[in-house]
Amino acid sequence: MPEFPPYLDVVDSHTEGEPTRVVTGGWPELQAATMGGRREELMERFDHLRRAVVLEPRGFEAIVGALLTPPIHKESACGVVFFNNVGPLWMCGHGLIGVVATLAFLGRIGAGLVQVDTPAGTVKAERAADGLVTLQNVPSRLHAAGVNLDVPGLGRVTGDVAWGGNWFFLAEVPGLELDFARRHELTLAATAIKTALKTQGITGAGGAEIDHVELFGPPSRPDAQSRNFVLCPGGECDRSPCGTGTSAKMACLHAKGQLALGQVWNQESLTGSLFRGWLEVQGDQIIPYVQGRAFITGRSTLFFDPEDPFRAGLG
């Protein structure tokens, strides 16, 4: 039987509509020396705590958890391992913005530049005095363009495979209205695409699973260039424009000559919120920048009563 700590301290926030729950205390210390190792350790040793933090009855399936750890690099403020309703993530753009807002709320950082270690690499973010966060994400790239899929119920779907901190398949599917009220229909379509990717053997680099599907189309607000729907690995849709998804989208556009370095790209979410992004080059790598805001929604202590039959979460 897995062991539970008496409690966990958490701070809740949302970034442009998408919730983040940062674990600030009570979690047993991870022993791995690298962030990739800590990601594996969380999955192998503490999967019961992952479930308990983000699933019902303490959470719900759209919450992304973020476990703060000591940093790997001396210049970093902390390390963080992100996780959702099915497992750990490599990186999470909206979640990193939420972590920065949480660190500021706790008085651990002020305005200015902050560096954070993640399993996908070390990322930087700058927090303005008014709370606006600019994330410098991991290098992003187009992996494969014009990939054709035969998807039951949708027919032929053509899209791109790209890395933005997670692996994405990005496509526009005619006839699908990108609206929050139609998220169930969109989820079914994106799930069918994800299944087709697996059955047809389409992967990211080195055979990596493509665990995010991003559908895009015309925006509904005049200051955006595109609207998206992002299916996350656990079957929930992103309420924000998705930081890693926006990074992957910009990398695709740049590789096709449709987005210049430094050119602003405004990405609208399914809920109507907005990320502002652009690309810069460092050496031979394309670095995406994503700008957005997070708002603290709560600070609480999660308890784990030994008599509670659902202390490890539902689902």
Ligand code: PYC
Contents of the next structure:
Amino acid sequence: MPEFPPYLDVVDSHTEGEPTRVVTGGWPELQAATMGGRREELMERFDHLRRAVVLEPRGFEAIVGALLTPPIHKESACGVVFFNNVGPLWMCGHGLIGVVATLAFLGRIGAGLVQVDTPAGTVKAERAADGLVTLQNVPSRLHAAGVNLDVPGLGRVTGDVAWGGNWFFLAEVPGLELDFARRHELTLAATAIKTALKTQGITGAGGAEIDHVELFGPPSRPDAQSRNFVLCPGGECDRSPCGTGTSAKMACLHAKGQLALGQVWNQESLTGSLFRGWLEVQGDQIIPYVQGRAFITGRSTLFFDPEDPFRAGLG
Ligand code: PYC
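To complete the pair, please output the form predicted in complex with the ligand; the form predicted on its own was given just before.
Okay, now the whole complex, with that chain kicking things off.
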């Protein structure tokens, strides 16, 4: 059995409904010099701690973990490696907003601009005095438009492949009601799409696995343009509108001439919460901005009793 530290300090929050657990202390320091290297190191050396933090009995499958590390760039406040119930993420929009709220809660930052290094690249966020966070995400792009998939049980599904800090397949599937109460049915449909992507050899750039599926339908809020359902890599759905997913969506709309630079896109989630987003251009890159709010829900210390058969998590 790999070694456990005596304890881990964590702060819990949710961003527009989606939980984040930030590990603020107790995790042995990662040695890799790059954020990509730290992501690998987390998988290779500390998978037992990833599982222990986010899985039952200490967590549950929708929680995204965020390990704070020293920064890579001297202008950054910290680095962060995100992880979920099956492994590390490249980037996480709701999680980054949760990290900013957590740093503010701990008194490590005030209102204003903060820069954070992630495995997908360095991002910036601005925290207003009232707690609203505006994330400036990594450059996002449409990778392949109008991809046809034959999906058992659903038939022909046409969608786009895009990068928003994670890889997404984005589609509208008529007949599916995007309601939190229907999440199990939606999860089955999105999982069938993910399986079809794999069997039909459809990937992101360089053969990267498309590990998020995002389905769209009409909004229920008058202030939103669209409602979504996002299947995350571990089979859970995002309770927020998904920061990287909203970024990918805006990049697709822009590439198709349906969203101008600076035009606001209000993305509603499956739970009715909202991210406000827009795009800017920097050189030849499209930079998404995503605005949302996180609330601190707890602060605790996790213990790993050597006698506990489930100290490395369940499942
Ligand atoms: O907000 O980017 C996001 C995200 C990814 C997975 C869950 N949330």
